[in-house]
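Next up: a single chain in structure tokens, the form predicted alone.
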Amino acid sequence: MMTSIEDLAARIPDGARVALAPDYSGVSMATVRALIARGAKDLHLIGVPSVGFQGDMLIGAGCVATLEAAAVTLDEYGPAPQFNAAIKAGALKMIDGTCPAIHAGLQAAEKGIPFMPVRGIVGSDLLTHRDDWTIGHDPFDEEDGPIVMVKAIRPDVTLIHAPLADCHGNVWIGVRREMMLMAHASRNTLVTAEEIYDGDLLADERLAPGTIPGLYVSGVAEAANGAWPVGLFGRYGPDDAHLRDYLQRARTVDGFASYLDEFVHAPKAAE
């Protein structure tokens, strides 16, 4: 169960469907750097429901063939430069979703059913571009109104970073329930954790409600500051200066390459 960051990256095969949390949740940037360093290819990223810096880096490094998300956002830092460049070059397949639809697809996989009904997409032109969504009818509606059936989303791997894990593989994610859903829906869940809890998280009544049971976790690596330069809820904020430096450098091919050389291939630890 307990392993290294490099081993976690090695367990994500080329071509895998990988669910990623948004930047405001639990982002395993340490494993993302290890994935880039090992030369991962043809990944299908699933943003739950969006991706940020980790997605932009993986795309720019040539690790991604397909991105499925409701948004790609670097929030106040501006547009995602490597994502935008890949879309303009036709180097990336984009599967547009919505926040409710992505959560519904994962909920279907979590429950072991083939689809989940969603009403809010009715009338959207997204339906003309999604062959895995179909319009049906609500059998409990007297007017037989339309409803969208969203196909189950079953990731091969969920990759997250959490504040705490224990030696049993239990992982505390607090109120960030999207990570619980991701773990339930995925075939494997790989986790980096800020620290290893001395005890059983599920035996602590304060922590158990926000804990993913080890039953759903395939591997854990201890990684202090593992979300850097993105922040981690309840622990530390984003490294503003570093993220702005990334954004500036990632606007050009040479600048992005120099960033990878400095922080991935010859990594510098966060200050």
Given for the second form:
Amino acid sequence: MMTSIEDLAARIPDGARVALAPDYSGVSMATVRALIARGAKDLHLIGVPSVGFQGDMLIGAGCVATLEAAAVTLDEYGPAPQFNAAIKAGALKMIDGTCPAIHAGLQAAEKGIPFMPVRGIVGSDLLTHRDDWTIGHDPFDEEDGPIVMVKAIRPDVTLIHAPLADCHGNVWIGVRREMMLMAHASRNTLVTAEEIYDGDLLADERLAPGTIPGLYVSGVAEAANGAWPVGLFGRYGPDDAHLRDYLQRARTVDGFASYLDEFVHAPKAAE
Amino acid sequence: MSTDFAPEELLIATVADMLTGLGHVAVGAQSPIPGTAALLARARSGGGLRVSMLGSETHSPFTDGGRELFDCAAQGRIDAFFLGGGQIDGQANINLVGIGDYPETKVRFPGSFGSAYLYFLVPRVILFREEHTARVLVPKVDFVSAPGVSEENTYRKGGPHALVTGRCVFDFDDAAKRFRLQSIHPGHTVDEVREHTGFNFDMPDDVPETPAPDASTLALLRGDVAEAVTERYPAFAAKVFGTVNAA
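Form predicted together with the partner chain structure, per the form predicted alone context:
After this comes the whole thing, all chains and molecules, with the earlier chain placed first.
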């Protein structure tokens, strides 16, 4: 169960469908750097429901073939430069969705059923570009009008960062339970944790309800400050100066390359 | 009447007035002005208004992850929400995806977020876009992230209530499926609004001025409310109120 960040990155094969959390949840930037360092290719990222800096960096580094998400957002930091550049260059296949449809697709996978009905969406152009969404009817009430059904989303891997994990693979995520849904729906869940908890997280009644049980988790690596330069809920905020420096550099090909050289390829730069 | 206020403060106060009497307002991504307006309305509500702000650690009541907001909305537990748009058209369709012939967009926007769902389910959706230009307010959006109106047989509990921009306020006439100019912000004119709006809209013979925030509103806004919004939108709060995030 316990392993290294590099090993987690090695266990995400090229072409894998990888579920990622938004920047305000748990993002394993330490593993993102390791993925870029190992030259990962053709990843299919699934933002649950959006991606931020980790998506922008992986796209810029050429690791991503497809992005499925409701949005790419850097919040107050503005547009995502490498995402926008990749779209402009036609280098990224974007599967545009909407937040509740992504949650619903994962919920279908969680329950082992093929699809899930979702409210709304009827009349949105999103629908016309999705072959994994369709319109059906309520079988119990034909008068209820059209309802959209979305196919189950079954990621190969969920990659997250959490405040606590123990040596049994139990991972404490508190109220950030989109990560619970992601773990339930995915074949494998790989985790970096801020701290390794000395004991069994499921044995503490206060912690157990916010804990992903180890049965869903196949690898845990300790990574203090593992969400850096993005923040981690309840622990630390984003590294504002660093993120602004990233945005400045990521506007150009050379600038982005210099960022990767300094913080990804240079050994131990982030630690 | 000579109280000075920032343009953002007028917009915040205007949006806050639209939330009076409601029970639960949710705020989505990238919404600093609507978010601040919701916190102002909450501060004035005497405990009657609950605000749920996505991405906030201190102003979110949710314990079941990202899906809970959407589940709440589908059950009718959310009274108002805010949506924006890279493009917004005269039928209140919004485009959060991009300009051009999708998927080959010339300009890419962040994405649709929860708009394609919440626009149908939250009774009072307030459209907010500070930039009021003909490139934003267009005759017809290039991509419909979420439609302003739906066919008769569509399950739809909510939709556009108003559109607030940096120049004016429109309300939305459900029957006519058109915007109607409701008020113009101080220092702006009807001609200017017409020039910078790409769609046709209705208007009364006399268009009133958007009321300026009074002294007590400004005091509340610059005090407790500014402090409260700093956790979620530190850059915005620093710019408008000069507050610094304690975290």
